[in-house]
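Single chain ahead, written as structure tokens, the form predicted on its own.
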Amino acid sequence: MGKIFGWGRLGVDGRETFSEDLAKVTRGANLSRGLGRSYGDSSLPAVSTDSVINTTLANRVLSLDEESLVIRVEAGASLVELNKLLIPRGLFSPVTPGTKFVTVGGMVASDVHGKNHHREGCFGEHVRAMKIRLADDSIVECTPTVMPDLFYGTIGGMGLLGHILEVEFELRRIPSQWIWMESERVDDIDSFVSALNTAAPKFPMTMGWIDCLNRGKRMGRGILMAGRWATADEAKSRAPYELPHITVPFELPNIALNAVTAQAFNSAYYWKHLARTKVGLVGPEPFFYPLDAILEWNKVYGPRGFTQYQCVIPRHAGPPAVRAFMELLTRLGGASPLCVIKDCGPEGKGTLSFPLEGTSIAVDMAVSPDIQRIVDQLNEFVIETGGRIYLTKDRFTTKEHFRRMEPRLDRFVSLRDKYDPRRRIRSAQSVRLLGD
């Protein structure tokens, strides 16, 4: 018994259960975590009593096959202990988010996307199988043609279809151990999201950091990263040394982050790419996840807590949408220096999947008294659009606006009134949004 917190400091009431056999602790459990990432209430329990599983502890590779470059593993088997597994053999993980410390079970309960959404899409593309607990407590193993509706539905499904316990996905060959990168200061937002789609064809990773608290012709400043992964001929000899990490060793005070030290923040990350670009060799470390480097960065924010805003902006509604979307960002205030711009592919085939063809802002915000008012604005926004909000970052979202956002949801919904009629299995999340 105690606190359960997700990423964003938010904290609640709960039992949480560690066991390394998830087939015996998921019977009659409410709802399984994996590294607590999740940035809202996704992965929280609905009330104190629920019974929350921890999957961590059930970490095995089950099997792994170098020639047809897939492997099985458990649901709480996490991507930092992977990537000291696989690295070294040539392979990769097909997709990365932007941190190593997540489980596989909670990639596929999100079906995460990373900096190669246009060319590799979510990760539930490259999963092969999954064996899942129902709410009945029963097993079963489901893959795209055994129980193809309860496969999509678990991707990106937030973990409310069933628990899931194993997790079999491809693996991608890697030429060498490290990333050829290409950076880019870029002047605002019109020319950032003509940079990324000229980024697009040429390389299979891009992403960007942009400037959301500059208003007027500085709007969306930022420093646009492309990579690949290099050559044998290209790398170094040696493997990339494995950077050391530093703790934010205390809770700062609230005011700590506020517009100044935001402002100034920002000011200092852009100029500090003095060279309009920059080329040259990266381990994958500081190339697929900057923020790992900064143990428990998000007591930044102070006992207030964060929220992160992530939504996508459909393709269909062109660069004006993109520009009219940061004019209300910067408008609202709210931001802080935290501000990612991601080019994503077509949607995948997860019953919820998050990313569609368009581009995604992602933006850390910290909790205030108008952040229900900055989310809901927000939100009609990209609700105009076409758009959606990613449900892993997501803690302010109206059930009503989600409803209006989301056309596939009567298809999940009638999902879980198959697999779960009773809604045994829950989150807070389910509760504010879908009513549970």
Contents of the next structure:
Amino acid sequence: MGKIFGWGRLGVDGRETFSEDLAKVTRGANLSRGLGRSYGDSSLPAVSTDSVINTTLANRVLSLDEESLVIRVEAGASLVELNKLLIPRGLFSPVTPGTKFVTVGGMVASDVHGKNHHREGCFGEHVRAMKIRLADDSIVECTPTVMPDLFYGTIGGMGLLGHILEVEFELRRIPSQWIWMESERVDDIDSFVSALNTAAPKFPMTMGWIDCLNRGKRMGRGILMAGRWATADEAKSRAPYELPHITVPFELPNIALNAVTAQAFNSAYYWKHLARTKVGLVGPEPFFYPLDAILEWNKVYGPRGFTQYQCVIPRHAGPPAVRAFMELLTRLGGASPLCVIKDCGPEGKGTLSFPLEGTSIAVDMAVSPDIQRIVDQLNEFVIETGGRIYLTKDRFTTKEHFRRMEPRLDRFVSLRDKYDPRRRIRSAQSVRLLGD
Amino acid sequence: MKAVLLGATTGMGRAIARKLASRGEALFLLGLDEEDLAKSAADLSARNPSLAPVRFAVCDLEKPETFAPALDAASEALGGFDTVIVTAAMFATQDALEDDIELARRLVTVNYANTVVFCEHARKRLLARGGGKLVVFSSVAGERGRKPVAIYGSSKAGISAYLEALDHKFYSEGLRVLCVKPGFVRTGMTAGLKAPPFAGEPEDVADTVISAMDRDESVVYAPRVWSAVMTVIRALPRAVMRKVNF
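Given the form predicted on its own, state the structure of the form predicted in complex with the partner chain.
Next comes the full complex, this chain leading.
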């Protein structure tokens, strides 16, 4: 018996089945997973004997219409492969998460969002049709009008309503292969929330790195990054260079990432941006996927593993709620240098889709004996504001907290009752948060 | 190049087809299932918009009567072909083959007898137009009788011997035979098996095979390090092979 890992490197016993033929191997299977970039237990089996399908060999492009801008792929097709295919042709996915090492099936199941959420919404907004293997072993094609409950339940549904076999989605034309980026050093959390608001109408893509370690006056200082695709005139005549990847060669000891090294990193990263503002052209790789340049970077956390806490605090709770969240986060400690802030647009149609209008904060944390207490306290706060967490990052939220933060839960459970009454399709996360 | 590929919808065959298509080679796909072939053809076309449409025909290594019509269809679509690449074969673990003798019969028939028959049809068509390339996937499992691959390996030993003889016999007539001996490669076929050291990826194997084709090599190990590994294994005395479990 081998182990199956989430990105946070907390594994469970289990075995994956790899096949090009998803329609064959998903028959009777309990869970499908792709490239395993979800941090927690979303893609881990509930018990070691559950049959887990790895979709990554099912990676064909079934159709690509450059006129109508529609592509259909098998669920295991990855963004890294699609980008290679699409960017040189002046096309791009309408939404990309912060890593290109994701499958399209995973992008649907997590209903991923990106730097352009305030303009384009989540990936699911752009999905036109899906072929799904249901728990009763039938295969169906669903769209926003054919079996819409299954369609929208699957968007952000963590793969729990059926195995996604094929996905058809819309593409966007891009005017060049370059990004025009403006970045700005920001002094504290209040300035950050207002800077994101100011940038949103001007730029289709915004996000920020924030320092989650400093308290007091410098709390929430960071770098705001805003960008748009460069016009053909602005862009360089050559394509961006393919950046070299380096691989973290082995798991670092737990001690490698500690309070001192994290503080040092944060100060260095902040003051590297010495000018108040910078403008210029960057390639899509460093803009969308800065961390992808370091393969297996999750090993820097050591054998203890790590998790990410990502929540959204609704707009109506106001900037004081964001400040109060940062105060709680910095007081509880445990944050790593990796902390990201983003303003989200309106809630999508996916039954359990994560974003809602407000401010999203994501922070990586090494797993420590305190982790459960930290997550519980952050969840209590987020529930008070009317916010919620992103299941794709989660490993430690309790069933009780999830129920309190998720008014759409009953709707999702009724969909599972309809499409999988015997709960054949399940994950470690679904058992933890939904009980089955 | 005008190439016919048997088994290119999955694994190493898929990787080879994608790389040849990106070079602009004209391809014709043979395989078990029409719908699956159509999807692979669509994939190659979508990835390479300037490529001539990829056509396909059903050809089943368990049904020798499908070989000639399939190759004729390929010839018609391509206007004659100069390359035939066979990656299709059956695989099962030694335990599964020992438990199910009928499965063992099917496997040795497909991997040896029927593959030879397919290659005979293919090489006659290649020779009729003055030669060409015949590329067939054997395996390092055919290098030495070994416990974990007693039955599968013997079918591959047979095909390796046949390919070597074809090379000897028809080289002067312009036939270039390449016997590919993959070591352990991470594909759907080997999924679930514990990967040994030196395990390879299908994309790297495809690069190795295509460069060996371009240089008219007659045998290629993929990844190439398996050449050294098998030299050692071939040299081990029987007394040792009886003791070890590889």
